[in-house]
Amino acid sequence: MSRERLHPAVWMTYYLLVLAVAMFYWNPLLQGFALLGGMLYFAAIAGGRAFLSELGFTLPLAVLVAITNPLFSHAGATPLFFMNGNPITLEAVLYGILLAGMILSVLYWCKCLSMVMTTDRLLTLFGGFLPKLALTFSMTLRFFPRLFRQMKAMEAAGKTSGLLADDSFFDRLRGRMKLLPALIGWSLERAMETSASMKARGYGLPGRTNAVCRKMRGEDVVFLAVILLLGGLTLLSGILGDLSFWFYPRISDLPTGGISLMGYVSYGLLCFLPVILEWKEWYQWHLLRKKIPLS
């Protein structure tokens, strides 16, 4: 069962559950599951090179957040040292580390969401009851990559013709400002062409369908039931208060009761479930390739 075969509503439900727990529960163990699961899943679907490139941006951001928090927040009962008369507390340092991990986990899961929930899937999911909003959103997501590709093509043409000089920063800025009217004109022309094409295809006429109708299949129902069970058990543990953790004024003990253990196991399985599916697909493909006879 690959991610392409699952219904978009199943994936949207999954991401909402994972992100809800990652953003609203400050339990270190849950945050660790969210961060590790998001990073592994992003590496599995984007590739190792893209993961390392993304890590080069997100890791300095996390370090900046972790360092900044104890410099501005001096709450806590365990001072480590003093800087300019202000205490740097252990609670503020650990809170900054957890905050950085939470930001990274949300970033990675949102990137996975953008890669899995393509424009076609958004149209399938929202096209039935919000057709205009779904179409506008999907067209916007599709427009920005095209705009960036066109800008790169214009820059290449400008360098070839000598319009974009590499002498100084202001020369490059001046050259790109000259390309801006052409880029705006290109985007307006594409918008007019899209409008004319939609009108010619009968968009908005009575009886026209708005999206591809895709029904839930058996595997979709099974996967949805699994993620609802795991997410429900995690939220139930949080509602009962057995996932509570706080830093101020002193760091609390990590909950380790039976209900807490149920929440940890459920959320851990929820975060690593798509990674397991990706590895399963890769392993099956690897076995199939080994069976191909060499000519």
Partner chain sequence: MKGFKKDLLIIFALVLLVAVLILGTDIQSVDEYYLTHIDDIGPDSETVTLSIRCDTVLANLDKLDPALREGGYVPEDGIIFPETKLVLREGDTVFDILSRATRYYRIQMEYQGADETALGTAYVEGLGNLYQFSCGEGSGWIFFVNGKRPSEGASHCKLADGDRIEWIYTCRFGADLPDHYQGVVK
Second form
Amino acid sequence: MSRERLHPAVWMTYYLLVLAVAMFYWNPLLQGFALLGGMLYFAAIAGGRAFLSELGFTLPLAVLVAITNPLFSHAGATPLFFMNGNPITLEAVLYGILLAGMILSVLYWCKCLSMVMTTDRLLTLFGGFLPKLALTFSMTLRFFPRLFRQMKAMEAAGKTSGLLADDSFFDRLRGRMKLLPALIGWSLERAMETSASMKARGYGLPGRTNAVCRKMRGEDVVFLAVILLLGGLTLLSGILGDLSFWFYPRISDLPTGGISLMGYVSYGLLCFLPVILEWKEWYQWHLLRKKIPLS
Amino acid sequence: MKGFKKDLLIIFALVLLVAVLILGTDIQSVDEYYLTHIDDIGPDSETVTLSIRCDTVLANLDKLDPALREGGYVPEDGIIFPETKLVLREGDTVFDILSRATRYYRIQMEYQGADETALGTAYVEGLGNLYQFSCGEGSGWIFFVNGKRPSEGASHCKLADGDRIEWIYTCRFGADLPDHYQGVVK
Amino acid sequence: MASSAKENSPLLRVEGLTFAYPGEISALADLSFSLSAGEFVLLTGVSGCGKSTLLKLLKREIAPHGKRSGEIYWEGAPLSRLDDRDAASLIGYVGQDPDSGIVTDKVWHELSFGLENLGTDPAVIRRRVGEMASYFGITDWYRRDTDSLSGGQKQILNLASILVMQPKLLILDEPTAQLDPIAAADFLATIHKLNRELGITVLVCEHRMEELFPMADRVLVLDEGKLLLSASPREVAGLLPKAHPLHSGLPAAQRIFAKLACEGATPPLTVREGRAYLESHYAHLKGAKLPVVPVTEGETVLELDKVWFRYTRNSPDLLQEASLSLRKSECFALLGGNGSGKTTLLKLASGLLTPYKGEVRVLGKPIRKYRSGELSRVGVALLPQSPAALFLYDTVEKDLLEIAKGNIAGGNADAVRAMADRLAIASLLARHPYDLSGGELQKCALAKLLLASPKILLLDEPTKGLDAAYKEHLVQIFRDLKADGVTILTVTHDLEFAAKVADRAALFFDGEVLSPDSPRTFFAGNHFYTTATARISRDLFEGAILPDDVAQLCRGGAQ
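Switching from the form predicted on its own: structure of the form predicted in complex with the partner chain?
Time for the whole complex; same chain goes first.
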């Protein structure tokens, strides 16, 4: 799979570009690309069931966001009706819908990012140029599940020994306050143990190396170049001002010059790139499977 | 995570519901809203005059929000609402006059109610689609009564017969107003 | 010259080592011994005899601070002069707590951690890690989160991540104290294999002598900071002073032999040797049996009635119509494999979890009708799997004082002191709970539970990390508790302890408590899941499950 095969840095660049454009350019067409691309990619890597269950959360969220905006923002030249003396305007409604779309596309892309960028790959990403950070990151990931388990164990122990009541919210709050110093003590103790274990295995000797470096391969470089080119063209078109769009006081026309077109095409391609890759690979497997003779 | 997301949605929906309940749900159609009764000026009525202007924008067109540059949002003479005589009702404040006039003459207005602002007075954010910050960082609406800047806010400033109210758009915290206002704005 | 000195000198030599922690009397006194390359040495002694201190002193990076004299030599030269890189890689150390050694979140990263520190080339790291993962059978969980591993896997990982650095000496401080018997046996077998196949020198401190005696070349016995004995495992029973508490921890065959005191015969070490020894000396007594004490009926204080439980909607049922009733003043031992749901059963019995079907009743009243805190007031107490969770303050004493408040009328401090004496933890009262070893923590946790004057004690692995002498002490405490009307339900892997202390024992398997019975019937009837003594004596006697039983039958027959 391309998402596993390509260098994490390539993917990281990709996500940063897609998200940056999605968050800073309020152009309905670009937002549409980002949303559709993000949703399709999520469906492709998470599967239909996960996609539907995610939709159960994101759709109501989108509706709520879309409703909220016109209730609180009354700008816009086309009032639809007045509520408590304030206009509910067409522009604010449309802006709310775009805002909801943007929040959704950021959510979906972040979902994909967290699925593709497993901690392993993040380590590979940072391990190369920020080895200390990578190690700290890895140790943090090791520590937190233990901390939560310890907290649960302490709560359970307190409950059964009758020292922590949990009849009401305030009981629980008081219990947590009581656990806090003990948990801090526990964390410090774990930190001491960990540092002893690190020292025992030679941590702190000069000339530390990193086992998790992964070199850029030819394929990585090609993809990085494509991504940078598409992202760069989009940004260029944006910098030249040909992607601008506004809602207030009256909705502007969608810019349609040559430079704008360049921006649309390049961002569209960028957003659908991973889905296209997934489908292409799925199709290749499909063909390969057909060739494998059934014995 | 599932539970957390559900909670988030429920909280969001509840906040929205509470907001709607507190703010009320008095819904009017556009025509109903603008169909405001305005008193005819009789021989006994007390009156004030109101004008809304944005001359300063003309000198700062480069800073103006591109969305407002076309479409006549900024009149060429800078006058959004020419000086007009209006009936003063008992107890009227600057804000009462403004909101009655904008309704009657269908001028767009958005404000923060007196209960929403920190100073406890209504704050006018936009008039005629021209908002604070629409023309640079120091831009926004300020008002004058008889050429002076009152110390109270718009919804506290009581009026007397013959007062002259001006709503003026500034682009530089009041420093760019015509000369005769300079003395009253610091 | 230097090289010849290196060849002739032992791998490690300790000369007149004396050590004292700041402000305390000496932990080690004038200790001298040496380890030859390739030796497998077992270091033993009762808790608090200075074993851990000694082992840490041998690993330079984690040596405790304090006043020391004497010298430790590594291949003839003082250890302090060893190069940092060599010191880190040539001597490997594995501690008691499987969690504390692990630094990173991924198994593969943990394995490469040591080599990264040494500055090894990434290509070499990958090769050595791959080699080690294959040798240890880690390949299946190579990509997993370290947090998701079982205790046994964590200890194997700790070992493997040291072995990639190619050490010559492995120092292990009670490495299996926190593991269940099967994981422990696996781990010890791995150590043995490393010693035999790779010639790595092993110095291990352990309470599990049943398994370790047959593996070890030599046993060092430490007593109050002094070296009491250095002998081959077979000789230990004979050389150890008669009343030494360590006797109760020796392998069953040796204890049987010691009780029968036959002059001249070679002391047996393993189950097989023990059987042969009994066959050759007591064959004429074949068929002797011990009477089975009938299980007494009594008032039911805790009952699980056809209980079903699973953690999440899609997970399998851990309890499937499990039923169990505890009678007043009895001790019930629940045995069974790891992850079978024994701990879950305890949590259900203590009200921490709620069954989705069936009912738990405490003193005849359904558990869900108790309000929070009420269960502890009627006297239900739970010793959790990780006893550290019971301690919230910076000294053990504060925690004990807190629980003693209100539960025992009159002087709280007196009650705490009396309890401390009863459980022999007076010296631990002022210590920070997290500074204690697993065994010490276990004792303090028991003290905390008992201070609440419980009526029903639910114990999860009460003997974890305890040495044999203390287990004997605990057996006595349990008997006293029962005499006071306390009911005990203990989940344990310690078969001999269960055989000594339980009135009834049962196997928990496939979500059910299988036919509880008196321990004599239970252990004598089991073929595998039984005490070492029962395995030794099964062909000759009936119902002998403890060394004392065998001794009684042999002597009884001899008279």
